[in-house]
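So this first bit is one chain, no partners, the form predicted on its own, shown in structure tokens.
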Amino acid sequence: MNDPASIIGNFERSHWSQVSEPALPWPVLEGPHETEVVIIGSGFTGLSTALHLLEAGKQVTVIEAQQPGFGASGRNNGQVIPTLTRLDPDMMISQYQGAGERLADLVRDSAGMLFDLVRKHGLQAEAEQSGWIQPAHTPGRIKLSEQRFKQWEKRGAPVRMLDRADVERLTGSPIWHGGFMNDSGGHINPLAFARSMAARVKQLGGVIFARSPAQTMQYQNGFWHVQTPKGSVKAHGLLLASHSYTDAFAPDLMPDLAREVVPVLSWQMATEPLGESQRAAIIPARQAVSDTHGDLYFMRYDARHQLVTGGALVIPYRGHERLRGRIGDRLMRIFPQLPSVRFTAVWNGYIGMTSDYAPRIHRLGPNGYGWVGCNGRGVALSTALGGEFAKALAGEPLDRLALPLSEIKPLPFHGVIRRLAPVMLLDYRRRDLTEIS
């Protein structure tokens, strides 16, 4: 189970919260509540879904353990990346056949919709469709980004292959040989992303309830009961997307599903803001960057010219600490426009891994559906799948959804596994220094 105090706390020192309009004052829910459809979870997914289910006309409750965004939603780095992680088109297709082709697409527009979704309801996200680039940190992964390449381009992705000259000129780094770029990428505020869809929500006439985490779920009678301390909502649907924080309130909400995915720490920082000058010298058309590293180099800015970059840590001990060093040398060697770096926010928050890298989507029950394997690819991904639960919750027959749907099998040992996990940083490390044949 995560530690309610440290989510908490890293969630207060985030860059988002600090330069964020702050949270509406949303209601605790007390006493029974019906609706048509009810949403465990305000994030990307379930917030993206109320949006969809409301311009259908469906009523809809969304129920929140803190307050929107509060999770993995509100703290990452706010990349709009229309990939993911590792399942390129043919291993989708592969993977789940007719729901692979209809996954492939969806994830091929995923950054397109975000952004349309933004423009269509006004939302206040400081977004930016500047693309997304993808070096290759070793000349043997230039067959990576071909391959990448490749197969998004025969799906009708807006890709382009870059050589070591086009990723020096598009960001002002010379480390990296090359890579792909994808142009309907780019960045959010994803807090503020988050907290203008709530807003959004409440306007269309849904209905949020925060610091109400629901404590158990079920199927009774025709209709699905869910359980908070003070309250309770019956409806026709239900919709499970608390992801990576499913057991950080409520152990027993959904055990099994928690237990599917191991929640990673990620760590974010955001630099001072840079100088013009700087500017046109490092990433000077503000595409958002992160490369082929196991142990990652992400980076993009945010709207006050500040970089939002990140890292890793085997042992989070003072990580706050320690990354501002590690990191500030990391980012003055991948720029050498940058003769000292300074950051003003330090914050974590939980990336939900599966151990193939694939998002895991499942049938909870009768019009009762959840999934949890962001991988590192929510931002772009949760928001477009928040369209496709909408129309499985609406009735749209499953068989045209990008929903590849798949039985809940928690991992093995999964309390090891997760105590263990942040020393595989550690081969990815290994695995960065050797080259790909």
Ligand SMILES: Cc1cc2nc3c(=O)[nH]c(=O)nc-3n(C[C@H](O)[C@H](O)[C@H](O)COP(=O)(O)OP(=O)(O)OC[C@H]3O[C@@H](n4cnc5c(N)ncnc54)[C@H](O)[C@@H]3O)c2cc1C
Second form
Amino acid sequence: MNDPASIIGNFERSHWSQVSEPALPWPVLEGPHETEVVIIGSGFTGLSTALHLLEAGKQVTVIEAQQPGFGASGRNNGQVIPTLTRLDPDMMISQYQGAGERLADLVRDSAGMLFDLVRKHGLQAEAEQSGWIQPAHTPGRIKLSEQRFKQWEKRGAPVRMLDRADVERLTGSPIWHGGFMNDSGGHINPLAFARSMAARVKQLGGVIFARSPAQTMQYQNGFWHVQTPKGSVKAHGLLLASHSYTDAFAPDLMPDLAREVVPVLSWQMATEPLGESQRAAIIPARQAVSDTHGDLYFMRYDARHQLVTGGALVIPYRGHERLRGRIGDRLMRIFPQLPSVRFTAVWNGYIGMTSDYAPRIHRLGPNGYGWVGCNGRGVALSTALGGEFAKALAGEPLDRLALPLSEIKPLPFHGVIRRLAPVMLLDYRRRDLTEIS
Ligand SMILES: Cc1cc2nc3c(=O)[nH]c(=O)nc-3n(C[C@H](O)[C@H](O)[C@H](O)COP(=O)(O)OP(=O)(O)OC[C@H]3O[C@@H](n4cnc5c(N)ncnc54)[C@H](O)[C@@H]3O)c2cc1C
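Return one more block: the form predicted together with this ligand, after the form predicted on its own shown previously.
Everything in the complex follows now, all chains and molecules, and the chain you saw is the first one.
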């Protein structure tokens, strides 16, 4: 992962880099700088926190190693999904009690909060609140859909069960057996969302420095001190929002936090625009779709009617070429209406995975917070957590917030696990072929 050239190359070749408005010319941090809250990392977590703090009247400075949206936020599939990967409400509550109740409510409302933020600030995010569908890829997985549906329905989420015919009508695909849907979900152009949030932060008086990797951070004499190659920031509060990219530019920034997650490479691809008749047959109401496979099947339209999809590889060697054939064939199997598939872009990014698929949210010291472990469901979650971090940094009591705090626990043998992680895909594929009872 510590190969900035490949990380940068993949960012630049992404579909979102090709179709979004260019980044603003952000300055580099030079010399000493003082503020109320310093935020390290300008993905959805950092930018949403900054936006919420500015709304609360706080001074904010964001320090970014590259440019806003450079990490997972600017390269993801843009599916706005109001659930976590595995942790459903009952598990959140049994694991975190009161904070779990609040987290379940936050996740329930997270997609709505993102789309509300877009509307409130007039963000240019190609946002479509068209709903999110999770189809079941085997008959047995319908039980999983039912469990999830019941738990979210009990908490008041706008969910509904779908039978086989419903899913075929909504997606145009005969491969799924049913599933469930949440009407508050949808999709965005994630890089445009990040860049537009950054522009809004600036408009509201926030300060953003780019190409300024934080090298060290420490709490001393009542202040946080963050050092970059050419400057420093002193602040009362700090948020570390560098997520799966924490050790990409500064291995010594917070190694224990970086070792809590295994960064797993996820590949994304955009097809050529689909014609009108194909769009009328394939996901005609333009929901975001991601199914129950461990080796996930996922897709959504962008504003140019390109299907943005992707997949995973055990061995990344020549991934950009190998995936074109493999995922093209998969798409044609899922949607027999497609006689052929051509891709205009293939790129990748790192997802922060934890062993139990639960996020890790931490207090890093006096008025200092951070988190990792989105497990591939962080578009809505990181944006919503931004609101909670802002409240914490503004002094709101932690027992009112949806922040289930835990101690930092680095994974033993992290280096080995990280190298072996792609092989886990073989196990996912084996399980995908096995029916659950
Ligand atoms: C390929 C891919 C597809 C995904 N698809 C989806 C999806 O469809 N739906 C969904 O819900 N989730 C998805 N996710 C997850 C989602 O993108 C993330 O959870 C979310 O973007 C995390 O945002 P963040 O701000 O916490 O982290 P990031 O966006 O990763 O931001 C971290 C930032 O910190 C910066 N940084 C790192 N080190 C330093 C330093 N030393 N100093 C300063 N800055 C630093 C990085 O450059 C980066 O900009 C996907 C992730 C990937 C990688």
